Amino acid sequence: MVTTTTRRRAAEGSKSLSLRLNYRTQRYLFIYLMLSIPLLYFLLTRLFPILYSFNISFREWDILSPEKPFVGLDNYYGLFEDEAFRKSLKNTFFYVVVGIPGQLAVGLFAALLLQNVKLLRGFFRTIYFIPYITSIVAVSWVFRWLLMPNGWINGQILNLGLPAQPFLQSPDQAPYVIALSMIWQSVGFQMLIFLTGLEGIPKMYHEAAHIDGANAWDRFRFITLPLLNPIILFSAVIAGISYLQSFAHIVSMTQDGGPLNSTRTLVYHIYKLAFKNFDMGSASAATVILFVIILAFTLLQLKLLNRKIDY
């Protein structure tokens, strides 16, 4: 009797354990299945095209021809022999050099101002953030309209008795105008990120420094800036990638990267090679170069800007 009861309980325990194991197995299978769907999507739409572009960059890839002969590094050599490509590379670095410091400086300045605003704080934050969520095409066309030879800004310049400016029609002024539009549209994003960082700095640090006699500039230089280092690093990396991939502003404001290719960027050059000249080999080679530049620039920023601050 005892033996039968023991066996029955053992069988029930074994069955219960089997059910639990089956449930855990089913749960993990479900979890991994759900995770595999976005992973598969990423592999098919991101990683595979990136790897395939390396293959295309080593071939003479005319989409109208069935033959795709291997040409080695000829596409890369051809790019660096192309004056338009070198100009687009130079312009891209110009936007990076001008845009990142300008965007971070203006965004931090706006955040410092809004940090002390008590009345209608949410309203002012919204006003600053609206340009960032506005369509790039819409913002670019507004700038283009304002900066026309007979536009509003030139009208105000003429009212002051000064000569009208060519702006987007000038190879010297157009790059700065486009960089200004990019900075203006991104200020809201940087402002919000910096505000979050500023609100995370303990007030006791500033209070202690004030008691010790430190003025506002010293407190900003030795307390605020060092403690904002993770925010600055994040913002610089995001801004760097964004400026290296500049495209929509150029197409919307100048249409073809003009005048005289003064605003053409690397991404626009890739677009023209691929979808206007149908030279996929050279376009893929330029894409690989852009990928290497973004990777190297990001690693350089992480190396130079990442600092450990202890207080």
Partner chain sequence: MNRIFNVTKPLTLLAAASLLLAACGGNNSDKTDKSTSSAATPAATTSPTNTTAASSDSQEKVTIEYWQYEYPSKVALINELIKQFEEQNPNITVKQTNFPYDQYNEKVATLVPAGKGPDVINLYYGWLPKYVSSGFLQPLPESGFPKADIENKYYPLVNASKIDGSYWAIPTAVRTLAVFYNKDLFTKANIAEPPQTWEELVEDSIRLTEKDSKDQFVVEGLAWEPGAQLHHWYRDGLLPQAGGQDLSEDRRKILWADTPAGLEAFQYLIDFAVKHKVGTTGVFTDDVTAFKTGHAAINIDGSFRLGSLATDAPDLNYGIAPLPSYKSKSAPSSYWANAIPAGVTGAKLDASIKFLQFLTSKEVQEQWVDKVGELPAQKEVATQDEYLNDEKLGPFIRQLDYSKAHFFIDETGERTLFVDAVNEVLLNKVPVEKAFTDLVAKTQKLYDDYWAKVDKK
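To complete the pair, please output the form predicted in complex with the partner chain; the form predicted on its own was given just before.
No partners, no molecules, just the chain.
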């Protein structure tokens, strides 16, 4: 008797369990299905092309012809023999090294200033943010026009009695001009992020430090900066990736990444290889190199900057 009731109970229990599980499964199935749509899209538009370009990087393909013979590492060797590629790699690092600290410093400075004013705050915030939403091409052409040998800026320099500067016409000055214009354009975005970060730091830390006799620099150094760390990390990663991918400024402000390839970036070089030279193999190889660089760079940043700080 006992055994039959337990058995029956067990059977009932398992029945209700299976029903419950079914209901749960259904819900989860539905949720995961919904979640998988973007994933599917991501697979189709991102992951497959990435894998495909890995594949192409080991082949010779001029995009127009149907054959894609396997050539091993030839494309990679070819790239490192290519002076323009090496130069573009160097330039890209230059933009990253100058651009990220520049952008973070100026953005933080602007945010700190703005945080301390009440009057016209919205106005200044808008003014600083406008460059970020302005078309890069339009801005670049304005810069180009202002900076040309007989442009407005040189006019002012000459009026001051100083010699005219070549700016974008000089391989020594052009990279700095490009870096500055990229920084100028992204300061607004940076400022906004930092402003939000600064708002999140409780006032009492500063007040307590003030009572303890810490001066403004100390408070910035030991309270603001450490507590902003997650924001700085985020900004550095985002800025790093965007500098590694810089392209539009080069196309619009320079002639073919010149003079003498002094401003050419990795992405611009990839573009030239793929769509001007039809050398998809080398272009894919360069893309793989860029992929590896961005991956390594991001991991490095996460490792170096991601420290949990709490008070």
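Positions refer to the first chain, counted from 1. Take the two forms, superpose them, and find the largest set of C-alpha atoms that agree within 1.5 Å; that set is the rigid core. Values in this document were obtained by computation on a predicted structure and should not be read as measured data.
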Core-superposed comparison between these two forms, Y52 Cα displacement 2 Å or beyond
no
Core-superposed comparison between these two forms, L260 Cα displacement 2 Å or beyond
no
